[in-house]
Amino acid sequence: MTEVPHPRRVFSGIQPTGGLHLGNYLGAVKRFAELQAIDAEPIYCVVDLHAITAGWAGRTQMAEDTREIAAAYLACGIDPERSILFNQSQVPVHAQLGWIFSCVARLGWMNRMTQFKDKAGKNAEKASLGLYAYPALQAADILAYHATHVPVGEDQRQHLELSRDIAIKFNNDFDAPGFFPVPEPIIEGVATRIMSLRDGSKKMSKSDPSDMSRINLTDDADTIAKKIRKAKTDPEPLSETLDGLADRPEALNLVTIYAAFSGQTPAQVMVEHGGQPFSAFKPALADLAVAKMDGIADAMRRYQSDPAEIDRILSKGADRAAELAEPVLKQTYEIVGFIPRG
C-alpha cells in the first residue's frame, strides 16, 4: 500500500459525566470554538460511551448529561453548521475501531497509563476493563476519521501519546503505511490546566466536594464575581515579575486565568497589576471574567430548556460523523482481511 498524506482534520472530545467549569472552558471548549476559524468542519463528540467506564449514573441523568454538554459545546460558540457535534454512542464505528485497538496495544502501554491509576486508587482489582482499556477507545475517537491534530490539555498528553504509538504499530503490523495518521497534539495558549480556587496545587475539578473551588459555566455573573473574590490566596501583594510568583500557587493560577481572558501572556499581566494588592486585582479579574462569560450560562439554559432541538443537532451531527468513519471501518476490516457480508 502507497502511503499517502492526510489532509488537516480536527477531533477532539469531552466526557458528559457532570457539568463543565472554568478549567474546561478555557483550557478546551473555548479553544474547540476557535479552531473554527482555522480548521474546515473540526469534529466534536460527547464521548459517552468512556462515561460508563467508571460507573452508570442511571439512564435519565446520562440522557440529562449528555445534553448538558452538548448545550455547553454551543453555549461556547461550537456552530453545528461549521462543526460536527455528536454524541459517541450513535456511532457504532467507534466501538468497532476500539476492539481492533484493543488488540494492537500491548499491556505494558496499558499499564503505563498513570490516568488509569489516578482513578482506580487502591482498588483498582474492582475497576472496570472498560475503564482499564479507555486509552484504545479513545485512539479508535480520533482514527475513525483519520484526524491528524487533537486539542488537548496536558491531562490528555500521554492518552495521545498511546493514540500515536497505536497507528503507527497497526500500520506496521497490518502492512499499511500510513493508513492512519499520526495525530498530533493541540496544546496551546495559558490555560491548559487550571487550577482549583481553593487549592492551587490541586486542579479545578468537578469531583472537588467544594463549589467554591470552580466556576462553573452555569454560574450566574454575581457567583462568578463572588468566588473570585473569595479565592484562596496568600497575604503578600501580587509580586512586580512573573518569577516571583513561582512558590505562590493560587496567585499565579488567578494571574493564569486572568491572562487566558485577556488575550495575554502571564508576564504581560504582571507588567499591568505587579505589585497590586488582591483587593485590586481581584475586582479586575471577576470585572474580566463575568464580561467574557457573559450570556454563557443563560445560553445553556435556553438549550437545555428544548432537548429535542439537542437530540436533532446530535443525530444530524451523528450522520455526518458517519459518512467520515464508516469508509475508514470499511478500509480497515479489508486490511485486516475480515470477509464482509455478501
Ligand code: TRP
Second form
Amino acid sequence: MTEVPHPRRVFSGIQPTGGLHLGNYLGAVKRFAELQAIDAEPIYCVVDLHAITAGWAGRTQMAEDTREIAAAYLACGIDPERSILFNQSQVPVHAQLGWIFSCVARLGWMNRMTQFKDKAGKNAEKASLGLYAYPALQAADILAYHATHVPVGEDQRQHLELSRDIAIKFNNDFDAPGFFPVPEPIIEGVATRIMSLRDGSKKMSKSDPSDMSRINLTDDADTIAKKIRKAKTDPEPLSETLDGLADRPEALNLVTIYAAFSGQTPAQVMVEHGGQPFSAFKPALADLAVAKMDGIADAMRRYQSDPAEIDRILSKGADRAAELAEPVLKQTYEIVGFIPRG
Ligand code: AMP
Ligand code: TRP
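What would you give as the form predicted in complex with the named molecule, now that the form predicted alone is on the page?
Below is the entire complex, every chain and molecule, led by the chain shown above.
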C-alpha cells in the first residue's frame, strides 16, 4: 500500500453526562464553532457510548442528557448545515472499530491513563471494563473518519497521545502503512484549562459537588454575576503584570476567563486591569461574561423545547457520519482479513 497524506478533517466529542460549564464552552465548544469558518464539515459527536462507562443515569435521563448536549452545541453556534452533528450510538462503526482498537492497545498503555485512575477512584476493581477501554473507543471515534485534527481541552492530551499510538501500531502491525492518519490534538488558545471558581488547583468540572465552582451554560445573568462575585480570590489586588499572578491560581483563572471572552491574551488583560482590586475587576468580568453568554441559555431552552427537532438533526447527522465511517470500517476489515458476508 502506498502512503498518501490524509486531507485535514476535524472531529471532537463531548459526553452526555450532565450540563456543560464555562470550561467546556471556552475550552471546547466555542472553538468547535469557530473552526467551522476554517474547516469544511467538521464532525461533532455526542459520545453517548462513553457516557455509560462510569454509571447509568437512567433511561429517560440518558436521552435527555444527549439532547441537552446537542442543544448546547446548536446554541453555541454549531450549524448542522456546516458540521456533522450526531450521537455516537447511531453509528455502529464506533463500537466495531473500538473492538479492533482494544486488540491493538496494550494493557501497559491503558494503565497509565490518569482519567481512568481519577474516575475509578480508590476501588479500581469495581470500575467497568468499559471505563478502562474508554480511550480505545475514543481512538475509534476519531479514526473512523480518518480525522486528522481533534480540538479538545488540556485534560484530553493523554487520550489523544494514545489515539496516536493506536493509529501507528495498527498501521504497523496490520501491514497497512499510512492507512490511519496519526491525529493531532488542537489544544490552543488561552482557555484550555479553566479552573474551579472555588479552588484554583482543581479544574472546573461537571462532577464538582459545588455548583458555585462552575458557571453552567444554562445559568442566567444574575447567577453568572453572583458566581463571579463570590469566586474565591486572595485579598490582594491584581498585580501590575502577569508574572505577579504566578502563585495566585484563582486570580490567574479569572484573568484567563476574561482573556478568553475578550479575545485578548492574559498579558493584554493585565495592561488594562493590572493593579485593580477584585471589587473592580470582578464586576468587569461579570459584565463581559454575561454579555458574551447572552442568549446561549435561551437558545438551549428553545432547542430543548422541541426534542423531535433535535432528534431529526441528530439522525441526519448520523446518516452523513455513517456514509463516511462505513467505508473506513470496510477497508479496516479487509486489511485485517475478515471475510465479508457475501
Ligand atoms: P467532557 O465534559 O469531559 O466530555 O469534556 C468536553 C470537552 O471540554 C473536552 O474537550 C474537554 O477537554 C473540555 N474541558 C472539560 N473541562 C474543561 C476545563 N475545565 N477547561 C477547559 N476545557 C475543558
Ligand atoms: N474523552 C473526551 C472527554 O472526556 C470525550 C471524547 C470521546 C472525545 N471521544 C472523543 C473527544 C473523540 C475528542 C475526540 O472530554
